[in-house]
Amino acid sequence: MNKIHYPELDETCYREVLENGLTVAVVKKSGFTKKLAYFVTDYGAIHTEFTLEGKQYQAPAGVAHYLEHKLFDMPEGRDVSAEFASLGAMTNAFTSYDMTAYYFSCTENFRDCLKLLLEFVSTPYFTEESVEKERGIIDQEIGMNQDAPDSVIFENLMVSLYENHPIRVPILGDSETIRQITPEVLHTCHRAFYTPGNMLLCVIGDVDPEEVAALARQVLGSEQKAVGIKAPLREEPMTCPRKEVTRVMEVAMPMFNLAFKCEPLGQGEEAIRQEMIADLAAETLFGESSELYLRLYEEGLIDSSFGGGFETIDGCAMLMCSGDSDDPAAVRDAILAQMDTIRTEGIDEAAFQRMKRSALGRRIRSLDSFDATVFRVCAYHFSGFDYFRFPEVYRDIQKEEIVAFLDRIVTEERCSLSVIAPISKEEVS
């Protein structure tokens, strides 16, 4: 396997390419007793057009969602999960909008798991009656989404910033759409989508690197598959349908989701530097040391609550912030003042540079956390960049590329307000 070290941020990482396509990334971390291993295809909730073999496909809405649940079945009534447990480990799994992973953490057994995880996700058991029993569960979880402030917020944000991306489209899909999932349905898109040149094998703990190539090639084998293309999305314009929208529930006091809607980022080194210019401008604007989110919190417009950041999506990305308040939509106004601003005066030389070693700070210490490593190895691999090079990236960035960002994003045609009040007295009674 090639090794790379990389001497700023003491970390080794092993990576080949195997003969079937699966990429294996194997971060050594000597004397640590955790090991924590993702298996990961690059498919999520928003692929449901694709081509595969030359023959187009059109999946229901939340058929990658539905898929995750489903693989955790096996032949011969097999409980995947309390295999798991017998082993010592624990397992879960996600889908998000753009991929869906598969992982476990062990102190022991390490093989046996690694063995047993690629075999449970390589492995399409789908039944009649299984899937039919999971439409139920899965309607289940739909309906206490839709009673959750914190996924209606969100979703209702998506449909007021986007015409056309099917991040307008709930990562479950909605109780119509998973009645069109069969079998048929859930093979296709695991022949398209869980084929070794699609997925990654991420590894981090005291293991083996060559062990864990060795056993992925045994239970994956050499053959390459064919992959699902998949189709090209729609192009979306820059301002949002709507600029605000409020939903009526059971909170405390009102929440909001605000964003300001931003060109996709594509693959490759200079998409990802866009990521993290982004990243800092979000930091420059409404971070917690900023001048902006000091005045609000002193004004009592929010409180502890609020956060934000830059948040992308294949085909999709947005600035964004969060949180509580009584005034809303005076917390937007204050945003869109502090650029008018900010187009003014600038931003101070020390701040920026104070700024960035802080974001820098930041992102050193999350590799001290297991998950946070690898799910950062995982996304930025589909994204076709090597995570362990951030630093050199955020080193190379000026003042002058975060101002002429937030001059393109913070506009009054890219926001979108999300908000979700509370019921109202003469409601209830």
Given for the second form:
Amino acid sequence: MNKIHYPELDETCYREVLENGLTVAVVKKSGFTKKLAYFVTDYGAIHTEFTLEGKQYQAPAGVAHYLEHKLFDMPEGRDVSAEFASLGAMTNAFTSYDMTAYYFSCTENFRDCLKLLLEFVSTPYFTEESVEKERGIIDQEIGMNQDAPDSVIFENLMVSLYENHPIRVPILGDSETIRQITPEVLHTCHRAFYTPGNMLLCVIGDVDPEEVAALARQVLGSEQKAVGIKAPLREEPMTCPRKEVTRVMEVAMPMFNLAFKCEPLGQGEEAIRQEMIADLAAETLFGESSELYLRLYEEGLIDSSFGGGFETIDGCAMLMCSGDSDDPAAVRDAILAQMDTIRTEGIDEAAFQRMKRSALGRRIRSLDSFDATVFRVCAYHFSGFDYFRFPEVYRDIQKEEIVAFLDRIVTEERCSLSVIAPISKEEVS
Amino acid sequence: MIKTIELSPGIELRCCRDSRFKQGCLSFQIVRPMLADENAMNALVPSILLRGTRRYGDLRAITGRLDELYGAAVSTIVRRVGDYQTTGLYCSFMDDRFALPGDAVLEPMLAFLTELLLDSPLEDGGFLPAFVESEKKNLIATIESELNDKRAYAMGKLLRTMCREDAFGLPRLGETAQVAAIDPVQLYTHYRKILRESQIQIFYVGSAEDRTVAELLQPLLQRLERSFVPLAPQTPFRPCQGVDTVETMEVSQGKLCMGFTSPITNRMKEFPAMQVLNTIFGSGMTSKLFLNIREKMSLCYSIGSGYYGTKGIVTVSAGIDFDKEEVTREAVLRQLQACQEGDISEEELTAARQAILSSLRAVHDSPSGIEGYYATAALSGMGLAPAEYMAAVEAVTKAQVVAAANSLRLHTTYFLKGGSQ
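Now that we've seen the form predicted alone, could you pull up the form predicted together with its partner chain?
Okay, now the whole complex, with that chain kicking things off.
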């Protein structure tokens, strides 16, 4: 395997692309007990339209997530969770808009756990009965999300921010679309996107990298298989279909999600540089040491629930912030007004340098978290970038680039606001 | 691996020296009995401390200082540990080896912590009214936003009802009305008192030696005027009549919570067996509740149980359709009955023991994991050292698990369902 040491971060990473197309990445953590392995496919909730072996498919919304649930089924009544449990390991999975990840963590029996992970994710086994039974469970999960203001507020924001992008559709789909999911649909999606060439195996912990690669070869074989071709996304204008959307729910005080639409990033080195510029731009505009954050906090317009950053998903990107506020529209207006100030006055060089140092320090600290590290390594891999190179990219960024980015993005046309308002007491009685 | 140094009567420093991490952490906790007339004040104090010091007069100056310390973070701690409430600050900061040549983080970090704790700007013998008013508003918002997470809200309601005779039933952050009534002078006076009288626990994880940390804390300690009043030990659940409550709200999914009591607490030798029982019964994807009520009966997406060892309480919570309350409740009781009758396989027993051991081993793999586990274990009255504890978990027999199951009694239920109030 190809070994790279990153002295500045005191990290070592091993990588290899196997004959079957699978990328294996091992972040070696000597002296740690815990081992965490992610087996990830570059396929998520938004990838419902695709072509496989010359044939076009349009899968129902929610299929990637449904498939994630059902992959835990194995032939002959085997119970994957119980097998992990008997090895002393914990397993789970999640589906995001643009990737699906299966993982386990263990302190012992790593070899057996890794084999089991590779085996169950690469073994599609769906019966009519079990697919039917899952519908009730997923319906309850959908119901839970409908009562979770955090999910509702984000899903509403996506509908009001995007005209065409499939991020408008909730990851879980809805009760209607999941009714259309059959074993055959699941098989097709598995065949299209769960081939080694579309996947990444990332392990973090005190493990032998060569052994990880050898096990992946052993379980997955060497054959290269066809990968589904995702349908190109339709062109998305840089304006929003709606400026504002409000929903009334059982919440204590108004909550908001606010986003500025950005151009999608593309792939590779330049894309990652753009992402880090955007990340620092978010810090500059409304990060915890920004002028704006401190002023709004002191005025009581926002509280410690406020936070924000740059989000990027296959084919779309946004500068986003969220929190609780008695007056979400006033927060939006304050951000736009602050942007006018930045346009005329620029940003202070000393403050910018301090912020860069702080952002870099926080990223270095976050490497202590196995989960955060493995997640980032996977996400950056699918964008064609080595995550551990972030310090050099950060160092190189100039404040003029930040100002130029903000100037372009933080405008009224690109902005949309999603609010959850509490049920007013009068209405109830 | 944890060294404990008594710095002065009632003030303990626990150090876990570990050079594997990129960051260190240090928590400073004042330990109080959970009491209705002070829990809101204890919850409010740390947020005021973070608003400014005499030298760093406002949030801007505070965050500027933290940025200089390579993006260090200081956050508030308000924890419930059985009968106690802790209040204080938690610092996480980059390890010195990643700083620029000749620069350090730990030393200035602790100097800054000292300022935060002891150099608040004052007005007429109280905290600054502007800070107090603004943080009161934030604390009230936090208390009320429990409503946003229906599962947490329902569980809070269950525990409050069940423990209405017990300190465990008091809300961790106090009640809205109590927060609203706090005034800056009263709050500062209270803060001086708890700094003077309370047990204080300082916990450090990082690459520095315990002696070094103790020395760096001297300037802070020398400024504390102490007259230590020891805490009463933890107590088990205080019995009262059980209640079954149904509440309606505009929700699309119901939340059923059930509370069971047991005489077994974390201070007793039966504790490991109760932990194993809880794991078999309702913790994780291989538990009886998950496999039967979710996987076999498709009644829910989320279901699980939890064991509050300080009190001897086991809770179950499930997100279900409104008309499935009866059938779910019966199914939960049936699974408990299975445990009570010894319907537990060797695989279930082994898997449960393994799950507990794995999570104990993994505690040592992050600074926050170490701090969270050991700082709380010490206060909760748990007598076992980790090695002893792991050996005890490994030795748990099926008969002991069955006995633990048979010690459980259903006490109180709470059901949140849809509809207008």
